[in-house]
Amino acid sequence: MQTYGNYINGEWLTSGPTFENINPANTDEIVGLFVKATAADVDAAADAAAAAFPKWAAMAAPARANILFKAADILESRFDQIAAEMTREEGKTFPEAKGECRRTINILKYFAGEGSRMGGHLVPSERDRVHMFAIRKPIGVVGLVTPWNFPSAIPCWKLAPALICGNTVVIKPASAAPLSAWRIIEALHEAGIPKGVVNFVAGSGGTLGKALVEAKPLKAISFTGSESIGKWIHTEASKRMLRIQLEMGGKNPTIVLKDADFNAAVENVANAAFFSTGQKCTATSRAIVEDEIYDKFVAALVERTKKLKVGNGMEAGIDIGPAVDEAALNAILEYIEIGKKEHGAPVVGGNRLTGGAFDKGYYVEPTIFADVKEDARIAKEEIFGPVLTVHRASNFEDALRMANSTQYGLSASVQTSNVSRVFDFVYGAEAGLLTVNLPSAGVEYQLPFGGTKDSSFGPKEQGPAAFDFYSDYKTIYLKY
């Protein structure tokens, strides 16, 4: 078994107590050993990462981005490696991980492309012979912590505009699927990568969160997690003054009118409600269905649920794995638990699978509950799994409202065929991300991404905008 070392100042350190990385549609294999980080690990990565910023930051752009384009290109000659890897240690379908493992690819080539024209601002003075103009600078040292969820495509998409803007990294990604980050690690240190610019660390989210935060080189901090502990990160971050970007939960509903696509919105509904076993935040956790077609709907839906397969995602023909890990798999029941008590039983689902290769795995069915009430814990909370609620709007109106009853506002979605009803969402919809007539969950890497209240915080993640957060300005006046 293979053991898995954090990368502090361009060297591999496997020595030291490990955790294990358990398959969750198996728990008799382990994927490997990670050796487990310890706050000094930490400060002595921070450290590293501040000793390489000068260097690393004076690199030419485009030198830096060959680095990149040098780092993908070696992923993708593993790509069903890694791909393989990603489904064994976080359990969505091996067609997902490839997905994701080609997203992770072009996602470096994007920002690497950005290396050769990363521009600043050149504007004309009222003053004679005054030529002013701003450039784009690093910020320093970043620490970025990653969810296990996407645990290739969001290293990437933090890790990527960091280095190409000439910051030097710490990235913490989550103890449950840590390997597919690793492996972007080893990709940009095979590939050439400065000693310190990029930094490894695996282990307790707790004790090594509270040890990045508080190391001393560290200016910014990058995190993607739940909502309690992006706010405890928001809380000690600006105690220090800290630039912050947190994304955080969503509890994202789709919109279903009566002049919808039919068949296609019930398909949008089950692959953003389902897929990835609900463990995506801009997954679908609420469906607001108005009242013409509710009824038909909801049995269109649930014959749909009826038909999705779970199991070992490494397998032919499966739609949904398991949950993450035993912890997730026991928040989601507790939660259907709680949909029992206060709404009655599901109209579909709403049980442990169990039996054969289930037992080894922890696998829950796809679940609906029906005609919910706005202020349900079910309805309100987030779950992060395959649990849908579904709720009866009488109009678009009364739907919109009942979209933006959140606290939450990550992403919106809405099935219509009528163009003035798409674009009173767009405007009316309370959230940072909106799609129509496709699934609330799925965005490419070329445009912003982010949500709203309490689902974000600070500059939005991708695209161009990515640079707002990883890189300041540098403004001059010449007179000549």
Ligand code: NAP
Given for the second form:
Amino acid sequence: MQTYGNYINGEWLTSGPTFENINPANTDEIVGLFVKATAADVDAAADAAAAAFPKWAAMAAPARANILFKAADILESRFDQIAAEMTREEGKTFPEAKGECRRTINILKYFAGEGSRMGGHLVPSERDRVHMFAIRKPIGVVGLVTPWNFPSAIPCWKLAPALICGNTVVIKPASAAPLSAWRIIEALHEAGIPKGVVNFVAGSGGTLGKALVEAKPLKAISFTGSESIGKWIHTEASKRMLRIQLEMGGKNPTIVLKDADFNAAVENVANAAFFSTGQKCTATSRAIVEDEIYDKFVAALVERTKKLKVGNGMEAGIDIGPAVDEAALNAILEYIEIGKKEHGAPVVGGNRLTGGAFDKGYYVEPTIFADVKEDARIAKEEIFGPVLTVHRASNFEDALRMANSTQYGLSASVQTSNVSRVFDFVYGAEAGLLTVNLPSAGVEYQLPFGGTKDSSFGPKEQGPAAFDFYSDYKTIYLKY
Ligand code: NAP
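Could you present the same protein in the form predicted in complex with the ligand, rather than the form predicted alone shown above?
Okay, now the whole complex, with that chain kicking things off.
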């Protein structure tokens, strides 16, 4: 059994108490042991990051980029191994894990490339013989706290822009799936990143999160995870006036109109609601369907859902893996019970899967509740599992009103062939990320990512927008 250490000031710290990284598809399998970092480790990591900052910040950005490019090549050389580890620690299917590994590598390369492009502003002055310009500068030590559902891509889409801008980093991955992030740190280490520039601490979110928010050298914190923890981080980090970026929950709608490509809409909703076990922050959790096609759509969606194969994501032909851990499974089952009490039986699914290999994992049937009232708890609260509610809308305006009716605003989708409805949706939907005739989930790294309303706080992630969080401007007026 391999023990994975914390990484502080360029050293792997492999001694001390550990916690288990368990395969949710087969809980007999321990993927690895992780050394439990302490609050003192977080302080040491933040101090190391502070000491490394001046030299790293002074390094030319294209030179920093070379390290990121090299790390991308190292990950590429271990592609299948890393994807299999991701399936084993998080539960998503092997093809999904390979897709995420590809994304991680592309994110590293994209931000490495930005190292040679990172510009500022140069504009003409109103004054004679005055040269005025603004350059980007890093902000210092940045804390990163990440969730388990994209255990490689999310750490990477925070790490890569932070590092290319010249910041130094302390990262705390989710305890349920820390190995995928650890592999990125390993690759950066092997690529020759100077000591202290990146630091990795695994362990209890409560203990390490508090220590990180309180660590004196910290200048900024970027968090992705649940709304409750995000709000706590906001409260604590605001007291110190840290720069804060939060990406949190969603209750994402897909509107299906009568003029949609019917079969494609069924496929898109099934994909967005159930793939990755519904554990994508951009997953569809509400389908809002126009009255004329409602019954036909629900019937087709139920048939499609019955064909989805649930099982161990390492096996060929499996569509949906397990929930990530027992707590996640119990939360999903609890919401299904709430749905049954509040609303009645689901039209498909609604149970934990048991018997044979299912008994070793956290498997749940993809579940649909149809004709759900808008104010039902299952229609308002984030479940973060393979549970979909379906709602009947009298027309597009009614559907859009329903889509916008929750506190969240992460992603939203419309399925239609009417170009005017597309633009009504583009301008009217209250979400940071919209899709048209695609699943609500499935984003690329080249454009800004993030939500509105209670889903997000602070500058967006990814694409060129990532620099708004990870760098600052220095403005210069020069008389010559
Ligand atoms: P979570 O429980 O909030 O955990 C997220 C991270 O915060 C983990 O590393 C966790 O550590 C840590 N943490 C726990 N308590 C903390 C504290 N008191 N202070 C600081 N950090 C703390 O969320 P999750 O269950 O991992 O992820 C699911 C949630 O993430 C869902 O709500 C989903 O919508 C959201 N999400 C949002 C996006 C987006 O971009 N908007 C993307 C992905 C996921 P431990 O693992 O050790 O507890």
